[in-house]
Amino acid sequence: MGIKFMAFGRELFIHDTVINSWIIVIALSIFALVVNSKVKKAKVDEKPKGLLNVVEIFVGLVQSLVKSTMGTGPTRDRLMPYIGTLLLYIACANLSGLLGVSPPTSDYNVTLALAIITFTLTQYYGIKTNGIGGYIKGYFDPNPVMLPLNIVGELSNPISLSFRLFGNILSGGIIMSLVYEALRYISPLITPALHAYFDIFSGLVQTFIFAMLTMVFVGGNLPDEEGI
């Protein structure tokens, strides 16, 4: 599956997971514009209804999750929109398997890109909080002998983060394909329960784990802002 086209005299191919990823991004962008429009029209003295009520509950959950994992402070507040966006995108990507399409998170390029964003944020806040000298010094703690292990440990975080999400979603898709192929006409009797587990339960659990690990990795390098 995917799109093949000719450009500059060469045949190029866009994988369907990339197309599905862009569809999810566009859908979430439209959703954000709709919510923004409703928020502007909402009255402050009235209780939110319908879609705004759902969005308010989600925002409250994200705020609670960030505060309980990373603490409180201006820097944590600025990271809340990113964590919320990460939860929405990965959840939609994992659940898209229910529509019979390839989930974007079953493509390692997608999960690696998400993990690299987390890794970049971790290093950025590590340098910003500790200064370049303190950041480099951290690799020599508790003694210089630990330098190679500290470097390997830091580089292993994005690899393990990306492989965990990619492996779980891809393996679920492979198992479902095998079940459909093996059972054929009687597969509708078995597959709903398997879809509930692999696409919904496992998909949402992996979304939560990815977001939690991102907050743990980034939160470990944030400045102490308690009481600000």
The other form holds:
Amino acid sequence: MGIKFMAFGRELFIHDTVINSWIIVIALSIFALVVNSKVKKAKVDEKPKGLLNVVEIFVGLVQSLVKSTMGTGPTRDRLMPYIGTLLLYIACANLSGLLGVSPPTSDYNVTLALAIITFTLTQYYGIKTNGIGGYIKGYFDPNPVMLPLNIVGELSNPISLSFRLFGNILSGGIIMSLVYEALRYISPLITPALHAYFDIFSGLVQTFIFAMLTMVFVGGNLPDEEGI
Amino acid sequence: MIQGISNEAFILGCSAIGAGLALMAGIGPGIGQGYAAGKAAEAVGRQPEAQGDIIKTMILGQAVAESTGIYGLVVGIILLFVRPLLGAL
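Can you return the structure of this protein in the form predicted together with the partner chain rather than the form predicted alone?
All chains and molecules follow, beginning with the one already shown.
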């Protein structure tokens, strides 16, 4: 699997998880364009129906999740699309194991990229809220002896965040392939239950946890703007 | 070299043992997550109307407790499939 090609005088290899993630991104973009054109045509005083109804339920869910975890305010409203995108992308990526392709989140590159986005947001809002002095002072809290521990604690967030998603999805895939290899002809009797657990339950729970932890990390550094 | 065993086979066997030992890290998160789930069940029994919040908090805490087990798992997977120790030959 994967694509091999020659460029710059070297052989380059694109792994199939990357290709799957491109497919998911393109499919979600097309979905977003379709929904956008439908939203523009919809009338405000009518009930939404069909696809719009589902999308509206999803948007409402994301809004209530963000409100209950991070509170309300203009900065929180600006973070809502990011949380929604995370939920949609990771859920699609984890569920793609059901189609027999290797899920993009079983590649450490993908989960590390997602975790780095969250880490950057956390640091950005940390500096923006506290100012550069308050941000640096946070590392010397409660006393300067704790400086190395604070730095390690800050750096371990993205690592554990990415390892959690990666480890769960990859171990599910490995166990599934072991069962398929071991049982061969009678595997259709056992594997549907394992697919239901590893792909659907575990995938959706890990999606939720990734979004929740992102909200907790980023929300801890946001400015107070309750009631604005 | 031990009699009849090539260096590569010896390293692969030791890697398998190491992976098995690394997966013993799963004991701790198992106990911890079970404890958290038991406490959450108690809390729901005492206050059924707060079930949504309790489940959300429980899953978040369990996710954080899981990370040590996941580290062990990743170390095991790396030992078995990436085989970094073979490069030392």
